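Form predicted on its own, single chain, as structure tokens, below.
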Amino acid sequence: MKIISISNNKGGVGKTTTTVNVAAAMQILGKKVMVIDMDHQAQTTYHFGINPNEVKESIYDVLKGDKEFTEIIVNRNGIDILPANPEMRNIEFIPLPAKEFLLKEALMDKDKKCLSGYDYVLIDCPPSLGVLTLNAMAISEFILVPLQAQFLPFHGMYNLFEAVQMVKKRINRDIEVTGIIGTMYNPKKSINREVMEETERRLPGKLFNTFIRENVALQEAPSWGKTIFEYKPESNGADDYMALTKEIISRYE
């Protein structure tokens, strides 16, 4: 089983999108999957189907410990969800102490074994380096970032790297990152071009080979609960992240 984390401390760079439609992917190729939905604005639990604001119990009962894991589950058309909900912002404000570890306990089994039974675990992080984050970076073995593919984007992008850093030292030395995503991609923009040459200049070997491209049913989707591959599946987009999810699987398998 693989543990994976989506971030980057940008937000608007397609993390949501791309662990939805990853995760999709991988369900229709025959994996099991389990989606994390650790973000306060619960926008993977709403791409989904799913109005954060009715959801009663979610992740953040999980973490304060009412509720065990599979308590709380949905399951979207073979995918299960750990969903969120807006009172996932008071995690800062619980008195308990290593708060950075709780979703790996609050997943651990009696034989030490986090989520048997999945392919994979893919959790989508906000866009800061705060407690919801760290507790998804405890406990994965990988990261992805997205990266839109523009000039401040790929610089800020460092500072995530630095904090996995930190987060390798302090809390998981297990953890890596291990892809680079492109998305938002016009093969036509000199920049687009440019700034994914730089980034494989830099950091060789971090760039899956599929980029995302631009597309408007990608941006279409989450209004309608829907996947890419549900909403439009002959769309530029389903094939870039069902080209993409391939990519992962032999990358990872």
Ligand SMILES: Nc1ncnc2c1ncn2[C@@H]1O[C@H](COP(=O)(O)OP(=O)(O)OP(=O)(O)O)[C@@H](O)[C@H]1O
The other form holds:
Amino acid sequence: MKIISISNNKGGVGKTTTTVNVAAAMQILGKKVMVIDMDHQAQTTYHFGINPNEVKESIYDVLKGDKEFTEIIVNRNGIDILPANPEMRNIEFIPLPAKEFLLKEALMDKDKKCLSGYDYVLIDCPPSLGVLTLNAMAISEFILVPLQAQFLPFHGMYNLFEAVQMVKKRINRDIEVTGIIGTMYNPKKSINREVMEETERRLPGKLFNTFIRENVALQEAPSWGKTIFEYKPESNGADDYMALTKEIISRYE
Ligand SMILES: Nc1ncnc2c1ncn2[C@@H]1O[C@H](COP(=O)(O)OP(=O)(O)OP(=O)(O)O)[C@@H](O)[C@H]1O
Ligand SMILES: [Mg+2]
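Got the form predicted on its own; any chance of the form predicted in complex with this ligand too?
Entire complex below, previous chain first.
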């Protein structure tokens, strides 16, 4: 069982799109997958066709200790989802100590047996390095960082790498940024190629060979509550996420 956080403190870089569609591709490839929506924007929940405002019991109730995680699972086409709702932004105000370990306490016994039925657990993080992200990082072995190909956002990336080093020291020594995913890639624009070349130069070996190209179908799919494989299986988006997922699996297995 592998636990992977999809994280980048920069907003709108493709974290949620990647979480949902990698999970879907893994499921198609025969893996048993759980997705945890750790973002109070609840976009992952929405993308899977679940209305966050109608989610009565979310991961927030699990973090508070009011529910077992098994009680809030919603299954969508074989994928187990722990949904979010907007209430989650109140996590800052839960009067409990060591709040970065709430998810770990809720999901894991000593031997990680609770999650042993899953091949992969994917966690979508919010665009910040706050308590929700720390909870995700406290249980993850791997971090995947989507990187939008259109900007040179290295400053932000260094913040993320610094934060991961801090997490490694204080919270979870097993954590590693194992992969960077080029998203919204347009091969016709030279800036896109430059960003990816520069990433490879500064962080050798981290970038996956598959880039996720700019693709309208990827943008449309969430409004239909569908993964790209349900919405437009013939699209570039579906091809790219399937190729990326195969790369991810071969990197981790
Ligand atoms: N490859 C792509 N081509 C075109 N549009 C994309 C692509 N990937 C993501 N998008 C769109 O870009 C927007 C941001 O993507 P997404 O929500 O996945 O980013 P995010 O990092 O999760 O954002 P946030 O930080 O707000 O959680 C969405 O509207 C999404 O549909
Ligand atoms: Mg998101």
